[in-house]
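One chain follows as structure tokens, the form predicted on its own.
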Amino acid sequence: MARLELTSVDKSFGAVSCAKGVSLTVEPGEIVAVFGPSGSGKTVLLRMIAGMFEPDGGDILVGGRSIVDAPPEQRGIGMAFQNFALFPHMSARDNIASGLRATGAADIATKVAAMSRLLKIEHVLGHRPRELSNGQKQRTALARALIGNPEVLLLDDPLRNVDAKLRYEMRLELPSLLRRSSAAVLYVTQDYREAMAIADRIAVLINGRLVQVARPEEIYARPASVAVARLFGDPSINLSEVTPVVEQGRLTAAVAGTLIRLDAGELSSAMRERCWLGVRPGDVVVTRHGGEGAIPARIVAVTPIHERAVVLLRFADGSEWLAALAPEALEAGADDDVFVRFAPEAALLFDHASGDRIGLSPRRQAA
């Protein structure tokens, strides 16, 4: 199999730009889930691969092959899409099939058999799309991209028009079946659980440009910018203004007025530079005691959401947190004073004019 190579590519359609220098590397057998806001760019970026459009700027290899020139047909690249694309006259057998026709290839009726039992669709092959369930029509898309062992897999938001119960069951699923074919998939998605549970790297774009690439744990733990962190995780990050001082040789910063301990690691060159203070609501703990590093808070609100409870705090200067924990977990209710603390390691500072993120402090994975 192949290696996809993006290289500074570029794509604007008149004054927007929807894709600004992006290079990344897939190998044979690697997931990358691209993942962004509505609007970042995602599926320009596939298109661009799959030969739809046409990049204003740098290259797209793959096998070490430039692709920029080819016709779709001659690409090798297997894609599937949101809305499923399957031609509606044609039969769930004929739909896999027809990209094997199309190319004159032998044995079709083996293969679409062989696929659609790895796909557990073999007893709907008869059936037309509209005879179909959403999750039959999925795995027949998909069913489609895969048959031609393609090099190169595009994933454009697959499971996004299947119920919940079907999407995490392909959550689970999917990783194992993509890896059998060893293409290199690039899976697009605005779903950050989906890019987390299935990917081996995630890319994440915003505003056409690529902010970060890491394994899932890496991105959730050391996210290069506010923005990033933002995106990754529900509730979404706690952040507040700081301005970390060393305090009898310990970085410290207050937060709503009460003086917390950082932790150092390499977080020097933030020492009297504003900054911002970012804690995930996971790692905030809500207590009735009080004493060295809590900060006094009142409970707003309490939501219970799934196997948690999402706390609304209110500090004394007005600003507010949310905390995650576990119902039982907590000792207080609606509009009870308590205090908040979280672990030094717990806490991250990003710059306060760019939004990047200063130091390496190390941090437990994504729960």
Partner chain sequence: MDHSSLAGRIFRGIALALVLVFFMFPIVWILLMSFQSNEQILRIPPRLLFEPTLANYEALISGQLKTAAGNLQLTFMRNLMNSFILSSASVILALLLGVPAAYAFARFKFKLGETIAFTLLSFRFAPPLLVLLPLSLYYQQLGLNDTYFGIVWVYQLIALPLILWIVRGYFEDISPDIEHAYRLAGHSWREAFTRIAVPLAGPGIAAAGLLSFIFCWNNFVFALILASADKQPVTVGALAFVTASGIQYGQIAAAIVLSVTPTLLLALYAQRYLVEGLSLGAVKG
Given for the second form:
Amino acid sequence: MARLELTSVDKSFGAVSCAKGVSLTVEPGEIVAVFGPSGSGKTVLLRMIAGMFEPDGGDILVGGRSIVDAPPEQRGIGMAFQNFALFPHMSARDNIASGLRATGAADIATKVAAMSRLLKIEHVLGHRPRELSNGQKQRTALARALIGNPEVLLLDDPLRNVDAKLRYEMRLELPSLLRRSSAAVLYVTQDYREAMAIADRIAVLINGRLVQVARPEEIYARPASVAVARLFGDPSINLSEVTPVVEQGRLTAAVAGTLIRLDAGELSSAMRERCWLGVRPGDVVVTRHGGEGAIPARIVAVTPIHERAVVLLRFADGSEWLAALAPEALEAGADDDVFVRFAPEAALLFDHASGDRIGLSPRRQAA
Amino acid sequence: MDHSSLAGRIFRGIALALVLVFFMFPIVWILLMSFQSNEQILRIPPRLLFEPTLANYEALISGQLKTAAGNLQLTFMRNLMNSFILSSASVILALLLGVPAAYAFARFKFKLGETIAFTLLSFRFAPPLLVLLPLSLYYQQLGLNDTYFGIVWVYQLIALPLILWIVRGYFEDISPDIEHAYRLAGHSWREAFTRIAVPLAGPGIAAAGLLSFIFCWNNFVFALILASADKQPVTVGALAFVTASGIQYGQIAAAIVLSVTPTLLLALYAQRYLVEGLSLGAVKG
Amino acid sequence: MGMLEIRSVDKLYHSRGKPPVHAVRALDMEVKQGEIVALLGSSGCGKTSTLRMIAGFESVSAGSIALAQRPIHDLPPAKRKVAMAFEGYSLYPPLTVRENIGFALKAQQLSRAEIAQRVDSIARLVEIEDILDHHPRALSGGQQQRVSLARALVRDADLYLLDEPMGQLEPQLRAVLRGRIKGLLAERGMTAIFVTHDQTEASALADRIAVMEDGVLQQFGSERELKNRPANLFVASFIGEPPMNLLDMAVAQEEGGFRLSVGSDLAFHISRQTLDVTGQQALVQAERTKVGIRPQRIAIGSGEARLRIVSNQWLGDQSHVAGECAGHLLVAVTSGKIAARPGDIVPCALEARNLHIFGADGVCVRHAEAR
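Starting from the form predicted on its own shown above, please give the structure in the form predicted in complex with its partner chain.
So here's everything in the complex, that chain up top.
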């Protein structure tokens, strides 16, 4: 099988730049998720590989050979689309078999039967797409993409239009299904959990630029920038503007008027004027009791999300933070005055101007 | 919402009946006229009950028109045939040229694309009479006067813009991803066009084809000037009913019925496809 | 007496040449003053029809709807004193965002200063102060949705109806806005009903959730009730993320209760004391029964049962471990990271007290012990 390589690929439509020097390698059998906010250029990137757009600069290689000049049908690529893109006038069987027919493969019926058994759609093979549920449509589209044993598999947010329960099932099933094909897989998604669950590595794309490519746990623990940190986590990370100072040999910063001790780590060397302090809602502790390093706050509302209580807190200066904790750990309700703490090592610091993360906090390093 | 009372429903029924009578009356009246002799038609007051006669149809089909001034030769059946040949040939040619062009306009953004498409549409804006004089001079020079090909060519002014603009809309409604998927499955763009785009735009192509057939069928001016008696369609041939001894209303009515029938049958047959529309599932997520 | 009372409402859609569609069946619901209610279900479950009947865009086929003790099901929408935010936003394109939001207030003949003050305060709440002078077509989907929300919430109405109010919002903003809107509704004692297909949204915003399926109200209760005491199999498998694990088990009577088992791999003793009369009857009569356990209630690392790992996914703050146990695929969620690879066999704890047991008709006859 072959490796997929993108080397400094550029693409713009008029004044809008969709890809700026994107370089990425996907090994055979590897799943790389392309993740980013909407409009960040994920889909355009996939479409350049598939041959629907031509890159303005750079090269795309499969197994070491450039494919930018090859027409789509000769690129050896399988693709699944967000809107399924099934052929409406053909049965599910003919949809799946369409690729095999084009190459004149033998044993079409056997192969279609095996693939549909794997994806659990044997019972709907005779149906037209309009008679299928969204889940069945997506499985048919996946079968169609996988059946020709493509060297590169492109999945454009395939679970977007599938209902929550099915999406969860597919999230469990997909990784083994995709690895079985040993293709180089690029998986576009807008859901960070989906990216973390499915991918071996995640490529974070923001405004056409790859800002970080790393393993899921690495990105979550050590986001390269504020923008990346904000994308991973639901609810998303709390951010406060701080000016760290050294006091009695300790690095501290005032958050909403309260002086908080931060983890020194390698920070003293990387001291900046102003920073963004980031604390994930899951690392925020809400208590009834004050004390050193406890920020007074008022609870605006409590909303249960994903088996956790998400607490909207308002500080004296009007800024807001979120805390996510186990429902039984919360001893207060809306309109109560409480105190907020976090462990020094839970704080991430980012440069105010560039947004880049500063230093390494020890606990995160160990993760 | 259906908050309507009984009175409301009765009123609606009466209003609908009035509209129906208003629109259907001329058609029914022509049908009745076609089975009457000229004397019966011109009777005052007109009667709904009469002894039907097939004389009008006989005259048209045999080509012998009996008038007070004597017998006249009619070429109605030949005209009908001409209409058929001219309209069908025009529509087929327009489809062959227009469908690929519509696809190109729908799928590809190219320089002057919109301008070209609009120019083609603008052929419909010019009054045919203004175009005709120069055109007939050219045709005489080129030897195209009084040929089927010449008229079919001119008819492209009618059929091509219609097909181009209607079918283009249908192509634009098909998600390009469906064609991309077909190409990634290993098919060339030609196959994607013939096996995916054309079948999916089928209803639109049928609608556009039917409309342009009707427009070609009903055209009068082009054929009047550019064709002589043996190439003329029914619309021009109908002039023969205005004779020295008066207007042959019965025959006109019969001629109308005969010339409307093919288009009507075609429309009824195609209706199925027209209504089916593009809602074939999966086109939209 | 409730603020909104829906009494045995039916909705049938007739279309020519097809059998009528029964979109809502015998719906009974009472919403209290100041309560936030979510209508939750998958597409086609009747939730949107219900909302549109309350708003007055659909007539009721049978039954009655009363708002603040006034029957409203025969009134035109404008006379019902309801404010609605539409899923498709339906903003007025020629008006600026500010004019869109203030539109209904103008009709109420409020003073200019009062309107400006109200518009500004709601705009601040949903973070659209900076786009107040823009026109709708210049806005992103998320911004349009916030404008549409603001336009509904700024009005004085007896009832606020929100159709998928946050579906298009940027994920980074969603959690904060949910909190703020919930705070606003609670502070002013506003009564609201919103439609959603997203249970996270329903549980985050609503005081009570009405779960609908096939036009039938399946259960109406707080998020905690739905999770801890699901009425039937549908609610049990619909509510909760990841979905509840369901096992098909053989039933046998034994000393002091019942024995539920799958082959020889997995067996539970269900004590008679934990069952009420109907529960006991259901198990006496059944040979097999469906049993459910929430992924959060399966502990990994200790216990009698054995789980052959199929997948192990770390999502940053929790692990989702899926594995095979006694011929069923089970999913467990833990807050710590689990070091196991596909193919590994790990011990896991399934406890009898954590099981929901369902009768033959899908009705839940015993709930898991509350935590």
